Amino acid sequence: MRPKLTAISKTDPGTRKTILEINKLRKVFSVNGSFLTVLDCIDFSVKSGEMICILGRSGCGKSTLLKMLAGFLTPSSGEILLNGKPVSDPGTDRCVVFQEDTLFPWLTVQENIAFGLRGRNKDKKGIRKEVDRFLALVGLTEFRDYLPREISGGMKQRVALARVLILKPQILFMDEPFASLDAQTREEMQNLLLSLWEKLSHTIIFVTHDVNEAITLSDRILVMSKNPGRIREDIHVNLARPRKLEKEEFIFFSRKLYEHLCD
């Protein structure tokens, strides 16, 4: 029996607590003396522990939306509520992993991972223990003393993941973090992310333009249209994990998602 693409609403019943609410979000930029509406009428909510992918073509405002949720950009109107409180600035309760390399090139792998723990009233022994734990979680224990220039792109993204997860954020935002990796490394990173998500139970909002990546990773897929960017579908991915690209139900789901993007 083929799976259905099931649209769900903000009132979807569930046992998990809603931690993030986005209401009537709008973003307008001033460009050459005129105004460009990039995002309009963005409405959705996120439950604790969910893995949500925001899927859309280039230029639909996915990254702009993520930057507003993280507090890097101010909405033109609407509201973003984290645990009922307005989001106005960046904070360690919301961390971001970007596509480009953002590691400190002069710090080793372990120093990059430990960086965010500075000033958190942790002693050196406690920091070392936490860093050791996250090095093991991302499979980089043997590379702890390497500099970023001495490791591969996939390893750099492992460091980037460990560096933010060690801060125990309420929400992890990921802006196409695996887009520049080769196919095999990308699959490895997707599997690692799912493994970490299962172990640590954190909430993830993942931006991608790749349909198969969205299906592989997410509980829900928010499909965006463009000009201006809006959420046209909120889709529950009702496929059993692990999800394999060659399976008939995966292929069917993928085709239906492409239809949503092309409409």
Ligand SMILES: Nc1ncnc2c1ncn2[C@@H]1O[C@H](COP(=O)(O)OP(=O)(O)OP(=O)(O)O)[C@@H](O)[C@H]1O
Second form
Amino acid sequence: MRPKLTAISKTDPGTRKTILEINKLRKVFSVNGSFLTVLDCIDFSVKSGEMICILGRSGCGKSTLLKMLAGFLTPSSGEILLNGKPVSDPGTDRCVVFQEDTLFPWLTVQENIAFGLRGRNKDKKGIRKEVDRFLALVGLTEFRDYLPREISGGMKQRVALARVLILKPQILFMDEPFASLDAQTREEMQNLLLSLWEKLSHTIIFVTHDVNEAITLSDRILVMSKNPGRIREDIHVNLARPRKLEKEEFIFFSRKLYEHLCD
Amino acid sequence: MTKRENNLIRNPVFPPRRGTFRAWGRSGQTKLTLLPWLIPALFLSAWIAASETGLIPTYLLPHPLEVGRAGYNYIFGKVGDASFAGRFLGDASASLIRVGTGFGVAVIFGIPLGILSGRLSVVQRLMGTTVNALRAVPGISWLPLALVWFGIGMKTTVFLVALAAFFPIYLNAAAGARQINPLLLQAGAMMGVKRLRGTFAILLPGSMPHMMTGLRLGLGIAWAYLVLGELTGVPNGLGAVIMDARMLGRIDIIVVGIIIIAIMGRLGDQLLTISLRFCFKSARRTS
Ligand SMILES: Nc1ncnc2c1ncn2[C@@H]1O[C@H](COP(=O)(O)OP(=O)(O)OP(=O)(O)O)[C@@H](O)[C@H]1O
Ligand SMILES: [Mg+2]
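Having seen the form predicted on its own, can you show the form predicted together with the ligand?
Next comes the full complex, this chain leading.
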């Protein structure tokens, strides 16, 4: 058996309260009359304020897992508890940043960000103030009146981030949100996410297939295996922040993790 | 580095902000303003040439000047001066009311039913076969039945117009609702959107480009069936004028009627597009 990568990281106090608990989660799809077990025996829990990365190769069921956590899909068996209560429908307490562009094309940047708040009966002034704040947080104040088709992919993901952060979800799911961006923009977005995480201290589950991204962002990485998708390892990352790709310890960690992922 | 370049770096030039009016037109349109008139102009020249040279006898197609005079009289003449003089206002308003009512009825049924059948497979299964079967029936076959049911006049015309305009409106609304990206609906659900708000905030705007196509097609067909309904012997309306003129052998008035219908149809389409863009963000921004 392979030795564990690291000991418990010092940034994780272990005293925080558990916010999300997943027990024996299983998802079976029936495809053309036969059954395909996509996820099996998924067990983990998330503490308030944690940023967790789920790392796995394409097709291992990461998106399926996220969709169940968000309430878009019902599990075949097992349970998902948010603050002790089972999750069934989608709700504003669990928000998703999708991999694809899912902004409303007929709304401007600021209208997209305000969309969720409009549903809660809040006064116009209050909404306006919140939107201004989040526009500034993601650095899009200048582009508030633009339509999604008039801004770049990176900016779209900023809008997607802002429109859910503004709702103050208990937990935020991100499904490979930066996968389609170029390397520099991706790094920019990672830094933005980290700074927002520090400022707003959200609980985040971040799905990725990029080893370096996982190490840059999170203190805890869940490595998934394929066919059926299982959580194979729960790794704590105790590298000092900010984590720079060039640092020797980063490279060492990344190589180790990559080996874990491959076999 | 020049001052201007320096300025540009400090204040980069962003594309212009979204103004309500700017978004209505499309850029590059101004240079081509005359192009749409080319075909009518050619047509008119050919007509003048044919009349001047006597290629087409006047009892088949009167000289453009004569038609122009008849049209002037029809529109601006004093009622009673001559047959057809000054009838325009009454005819046009009667026709507009019939088209408007029929089209309105088609919209009231077509849009909600279309959206429902685009989203709910139960409704699609329920309606699909019937709608497609009825759609295959040419509108004119309803005319005898409509005459029996509603008699001559407003009701028959409105019935025909509504029936004909319903199908393109319904079918396009259904197509629009069906093709909405399901991720947009999921995103809405995650941001706390419930049924009612989802319909108005996501479903309608998301299907707007298709719906607009359906409405425009519907309005075009509405004009066609208006004239059909009015040919049956109602006392006023643009179709009635054409019918009366045929009885009296006034070819010039027939041509005047056709031209007026063409112009009003075109203006109606434009008015529809403009008012949709005025009323709905999604119509301004996505179609
Ligand atoms: N609705 C569905 N019906 C049947 N099978 C499905 C369905 N959704 C996903 N699957 C199957 O589940 C498996 C996992 O899919 P999923 O999209 O969760 O993978 P992923 O880990 O997100 O991959 P990627 O990194 O490429 O996004 C795939 O083999 C896929 O074929
Ligand atoms: Mg995926």
